[in-house]
Structures are given as C-alpha cells and as structure tokens.
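Next up is one chain by itself, shown in structure tokens, the form predicted alone.
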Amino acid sequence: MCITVIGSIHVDFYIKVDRFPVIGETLFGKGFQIFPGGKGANQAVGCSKLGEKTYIVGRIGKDFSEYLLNNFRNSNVDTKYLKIDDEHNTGVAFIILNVNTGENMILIDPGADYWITENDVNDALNAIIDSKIILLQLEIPIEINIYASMLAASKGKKVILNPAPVSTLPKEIFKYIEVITPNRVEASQLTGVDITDIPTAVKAGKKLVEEGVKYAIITLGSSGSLMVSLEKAIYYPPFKVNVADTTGAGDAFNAGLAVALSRGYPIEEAVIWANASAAVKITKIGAQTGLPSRYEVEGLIRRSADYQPKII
C-alpha cells in the first residue's frame, strides 16, 4: 500500500548554540546549516526512508524549488502532485539548536504553504485513492486539512492527524480522523487539561476520543507516549538512546506510525514503531537527515528485548 501526505514544505536554517538567548541578547552560533524540513516533507521523507511508497501533496514557491525537488527525488518521495507556486516564497523555519540538551526554538513563515487550495487536494485524488493511510499537519490552513480528512474518509481511508502547530479544531474534523497525534502540549491545548503525569494524560486522550477519534496518541518527549482507545489505555515508555537533536522527533514518530499502519500492524504494535522511530531520529541532527531506515527501527526493537508497554 501507499501513504499520501498533505502539507508543508520548509527550508530549515539551523544555528547552534551553547544556551539560548535571552530577550535582547546576540550570541555568536557554534555552526550555521540549511536542510529541506516542514512537517508535511519531513513524515512523507521520513514514510518513504521506512521503505513505503509515499507521495507529497503541498505548495512550494520557485526559490527554493529545484533544492526541494531533488532531496524528494533522492528521498523517494513522489512529487507528481506537489505544485510550485509563481506567486509565493517556499517556507522557511529559523531553528536555534541548543547543542548541550538537544532542545530547540523555531521560527515559521509559512510562505506558499498558506496557498494550498482544494483543486489542489482534488488534483491528488489518485494518490489518496492509491493509500491505505493520510497523514495531515497544521502547518496548512485548518479549512484544507478538513476538506481533505472528509475527501478521504469518504474514500475509506484511514486519517492520521498530527495536531502541530497546535490551534483550535472544528468539532467536524473529528469525525473523519483515525488517529489524532498531539503532544503534551498540544493535547492540553486541545482538550483543558493540564498534562502532568499519565493519569492526567489518559484523561485528555479520553477527552479527544469522546470528541470521536478512535485512537488519540500523545506524545510525551523523553516520558514516551500513551494511546487511549474508548475500551483501553496503553502507556508506552521511551526507548533508551543518546539525544543529538529533537527537532523532528514528532514527524519521526508520525511516519513510523503511518508505515505501520500502512502494512496493516495492529494499532498496539504500531505506536511500538513509532516510539522507536523518533527515538532513533533523536541519536541524530537534521529534521530529514536524522530520519531513520526501517532496518534502524527494527533494529532497534530487536536490542531492547526489555521493552514492554503497560496497560493503564
């Protein structure tokens, strides 16, 4: 089976430092590098690494074009659908990676990701008729994430929606969702509650189930992740690994949640592949270049005989 992917493009400029400033300080940087990101790129990259055929359906501008182009063609990634934009500059995301902890700060102009329009999901209805699994963000306007979650739950299609950046959903896109991805954060955002340990966690993916997902999966960075079902909870906790960098980990963890899912793994066994292909992502630098191949993922898996999931 395939996976289409709906939604944005970046280049990412990365800056390293020791710590990060405070308001109204300049630090000199300790190394500056440009990689292709945005989330919808980074889960169709990061899909097609895991081995599945994958395609990307978004808005590029024509300044950064053939860059983009080529790492897609290089990735494997199908870009039949992706449009360059005559009027509108490729998006772009300013990243200040702390080298010391890994954590990062980042800045989005969202430049022709703002532009995708319904004739454009329209145009990529072979794609979505072609996949078992649809993978959205919010990195593109709410209004398309709705028309196409609607388009393809009246194909059959399982939706996946990575809630980031988090903002208000309508009620109605919930209907159409398979799988809702936020993170401590977001989930709080989304739902009310405050998020601090994993009793409360389990309240807030109950809250979003009820709105009618089937599985609501949160992330909870170095705390692993929890999905919550209306007839059980599963906590799940990290894998063990050197952190580099955890810009990315989120888009890790959605692409290997869609791949597993894609190649019909139960939804318990998947969120075990996610967890581990952003645990991987973490060991490296680069939203896309730290990505991980399936045989780093399975790998992984086979080295920690000791993980287990509990029940909640």
Second form
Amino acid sequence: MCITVIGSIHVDFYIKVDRFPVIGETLFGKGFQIFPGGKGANQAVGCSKLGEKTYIVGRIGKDFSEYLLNNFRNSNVDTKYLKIDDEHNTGVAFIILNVNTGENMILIDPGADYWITENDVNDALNAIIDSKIILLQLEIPIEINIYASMLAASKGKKVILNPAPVSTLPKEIFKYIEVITPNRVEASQLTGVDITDIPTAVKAGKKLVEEGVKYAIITLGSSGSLMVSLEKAIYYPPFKVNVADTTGAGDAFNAGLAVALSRGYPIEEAVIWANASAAVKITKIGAQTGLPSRYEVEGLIRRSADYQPKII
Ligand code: RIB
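With the form predicted alone already on screen, would you show the form predicted in complex with alpha-D-ribofuranose (RIB)?
After this comes the whole thing, all chains and molecules, with the earlier chain placed first.
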C-alpha cells in the first residue's frame, strides 16, 4: 500500500549561529546552506526513505520547481499530483539553527502552498485510493485539510493530522481523523490544558480523543512522547542520541508513524518506530536531508535493548 502526503513544500534557507540574535541586533552567522523543506515535503521524503511508495500533493512556484522536482525524483517521491503554480512563489522558510543546542527559529512565507485547491485534491483521487494512509499538516489552508480528510475518510483511509504549526481546529475535522500528532505546545493550545508533565499531557490527550480522534500522540521533545486512546495511555521515553538539529524532528516522527501504520504495525509499536525515526533525524543537520532510512531506524531500535514504553 502507499502513503499520500498533502501539504507544504519549501526551500529552507539555513543560517547557523552559536546563539540567537536579540531584537534589533545584527549577528554574523556560522555558515549558510539551502535545503529542500516544508513539512509536507519532509514527511513525504521521510516516508519514501523509510521504504514506502509515497505521493506528494501540493503546489510549488516556477522559481524553484527544477530544484524541488529533482529532489523528489532523487528521493523516489511520486510527483504526478504536484502542481506548478504560474503566479506564486514557492514557499520558503528562513531557519536560524543554534548549533550549540540544536534549537531553531523559523520564519515562513507559504507562497504557492496557500494556493492549493479542492480540485488539486480531487485530481489526486487515484493516489488517495491507492493509499492506506493520508498524512496532513497545517501549512496549507485549513479548508483544504478538512476537504482532504473528509474525502480520504469517505474512501476508508486512515488520516493522520500533524497539527503544525498550531492553529485552532474546527470541530468537524476531528471526525475524519484517526491519529492526531501535536507537540506539547500544539496540544496545549488545542485543548487549553497547560502541559507541564505526563499527567497533564494525558489530560490533553484525553480531551483530543473526546473530540473524536482514535489516537492522540503528543510529542514531548527531549522528554519522549505519549499515546492516548479511549482505552489506554502509554508513555514512550526518548531514545538517547546526540542532538545536532531538532528541525524536522516532528516530520521524521510523522513519517515513521505513517510508514509503520501503513505496514500494519499495531499503534503501540508504530509509536516506537516514530520515536526512533525522530531520534535519528535530530543527530543530523537539515530538516529533510537528515531524515533516516529504514535501516537506521531499525538499527537504533535494535541497539536500544533496554527501551521500555510505560503504561500510565
Ligand atoms: O518541520 C520543519 C519544516 O518546517 C522546515 O523544513 C520548514 O520549511 C518548515 O515548514
């Protein structure tokens, strides 16, 4: 089975720094690099690198079309349903990476991402029908996400929504979503629960499940992640790795989750895969270039013999 990712496609302009600038300050960087990026594109490349046939649905401008199409080609992502927008620029992200902590600050201009239409989604119906999993994020208009999730659910597909960057979600979308994957800040904003520890994260997860999703998986950065369903809550500790760049950790997590679910792994095991995928990613620089292969994810899981999720 395949995976269809509907979402943003960017060019990322990275500047490395050894501390973040303060307002009004001009700071010299420690190096500049251009990478392919965008949460949609990263998640699609992530799924493909992990070995699943993957489609990307979205829009790019003419300005970077050759660069991005080549990149998708090299990553084996099917671009049959990717549109080139004649009027708008490709979405871009300016990323400041703190090389000492691996933390980032990101500024986005969505450009063509925001011009995706319902017709673009309809045109990709064959990809949706071919797929077991449809993976969405919030860097395209929310109306398109609602439409895509409704269409996918009506075809019996599992929809994963990564609600990043955070926004308020209309209630109706929850009934089409099987799995929602906010980070701590997003989960707090979506539920109104101030997440300060595992019990408050469980409380937020339960609220999301009450909204209608089957599984709420909250990523907690260096503290691991948490899966909440109607029946249970499981805490997943982080894998121990050296952090180089946390940019794209969420994308690696969602790609790992989508691939594991597409292969029919039970959710409990799929979350281990997602955690391991994010852990490998953060050891490398570049949101997309640092995404792991299946071999790397399985290697980390194998080496972490004492890794033990905990039922809450
Ligand atoms: O999740 C990381 C991504 O967020 C970057 O690639 C950037 O383009 C932004 O969309």
